[in-house]
Amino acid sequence: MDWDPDTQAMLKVAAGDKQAFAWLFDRHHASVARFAFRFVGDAARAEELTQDIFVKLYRHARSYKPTAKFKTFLFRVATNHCLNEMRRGEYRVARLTAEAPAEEDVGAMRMPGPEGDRPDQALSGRELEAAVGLALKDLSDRERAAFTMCRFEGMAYRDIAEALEASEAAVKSLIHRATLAVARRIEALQAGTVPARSRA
């Protein structure tokens, strides 16, 4: 069967090659510690929480079956450890701040989309990037999850479903009410109001 260059790489590493790793890490790293960000609002904290992921995957390796594409695979590890993450408690109100990250930290973070009469174009990248940190602190783990993908990863509705193991319907439905909610912070931002959480 054809694979494609991350399956053929991940198969690689199952046999033990470990520049065939170095490769995969290379290409992935920054998408996994924008996602991670995502869950725990901290640079250094997202960092650390990549490294765990990178091993993880380095580690179960040999158990590896390319019945997904490899980024698939690759999140759904990521959303597992970020959740498992979050349930601890430790992060979910002390590290996602109202504050916007610093610049250097956002690197490639920023939404994309193209530019238009959006009702976030009056905003700053700044401004905005602080209001989408202010809605996705308010969302639930798997909203914020099916969420960053999309948006800020690009991945397709059965991508995300199957990294979530949950439904098309599902991921569908957790995204719509992201949206809302982003939405809804952008409009706030907008007005200089600050809307009620939509959950303590």
Contents of the next structure:
Amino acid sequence: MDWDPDTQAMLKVAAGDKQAFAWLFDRHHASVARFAFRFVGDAARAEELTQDIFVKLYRHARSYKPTAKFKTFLFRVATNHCLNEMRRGEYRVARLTAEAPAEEDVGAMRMPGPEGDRPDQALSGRELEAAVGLALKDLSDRERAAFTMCRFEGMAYRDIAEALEASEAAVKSLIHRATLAVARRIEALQAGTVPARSRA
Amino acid sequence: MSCAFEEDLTAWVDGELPPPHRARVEAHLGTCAECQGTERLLRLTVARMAELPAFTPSPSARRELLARVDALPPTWRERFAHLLRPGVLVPSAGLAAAVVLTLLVAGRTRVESPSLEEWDPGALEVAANLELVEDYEVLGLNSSEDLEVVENLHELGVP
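Coords for the form predicted in complex with the partner chain, given the form predicted on its own:
Below, the chain from earlier opens the complete complex, with every other chain and molecule after it.
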């Protein structure tokens, strides 16, 4: 059977080929790192998670079955690993208290410029980053995972469903809720109001 | 949720709705001002995600990862595969074959050895007394038959 290059490389990794593993890392580690960064909101932790995810990929290469796209399989590993990390209570507390900006800080970032409050121009890159970070923080883990794969990796709903082991209908709902929450957060920041958190 | 179509709007913006479903949403959008506003907001938000700064991983990530992989302890499969390498397998197989061959030869020797009853009584007497002396000359081996008995003593297999 003709496999795509990623799958071929993964099958070589399963046979112990470290060069094939390095090749896969070169191709995909930036995507995994971006995903981890958006998932946990911390650059150093995202680097660690990315390393862990690829080590896990290497160790479990022999159990890989080329029935799905390699990237889907990779993001399933990445999502599960990040979810496990997020479920570790001490890490979640640390992230929420130390890494994300406080609501009032984000509100204070808003400095309306001469262009006024036009929604498409009012936020600086830093403000936008902070607003998105806060919105992602308030999402459920699965909403955050689905949103990140969709918005930052451009993955199709079907592939996201496979990565999350969920139905496409569920993914459609997750992405809608997440996108709307981010949209409302940006909208509120632009309006100079701080919305109530959607979740405790 | 204020409108039954609202949850479909993001999938519609993302081009993820199947054609019949898409047509229904488009028809609804033409009549629902609230959904029109939500659709604009969603579309703007999706576009703004591209403005976020890209996260760039550390350039040392590859080297660090490969070092971690190299330091991993071997799995049992890798250990087993190591044992099957020709450099290990051939000498081991040769040794095993030699042991098996030796056992077979020894077994055959025992099977083919005659029982004590079949031996000549004179030969048995020589054999029985051989352990008492270290010099064969004292036995007064004069005949060729006696010499032959001594030469084949090892085949007796019994003291």
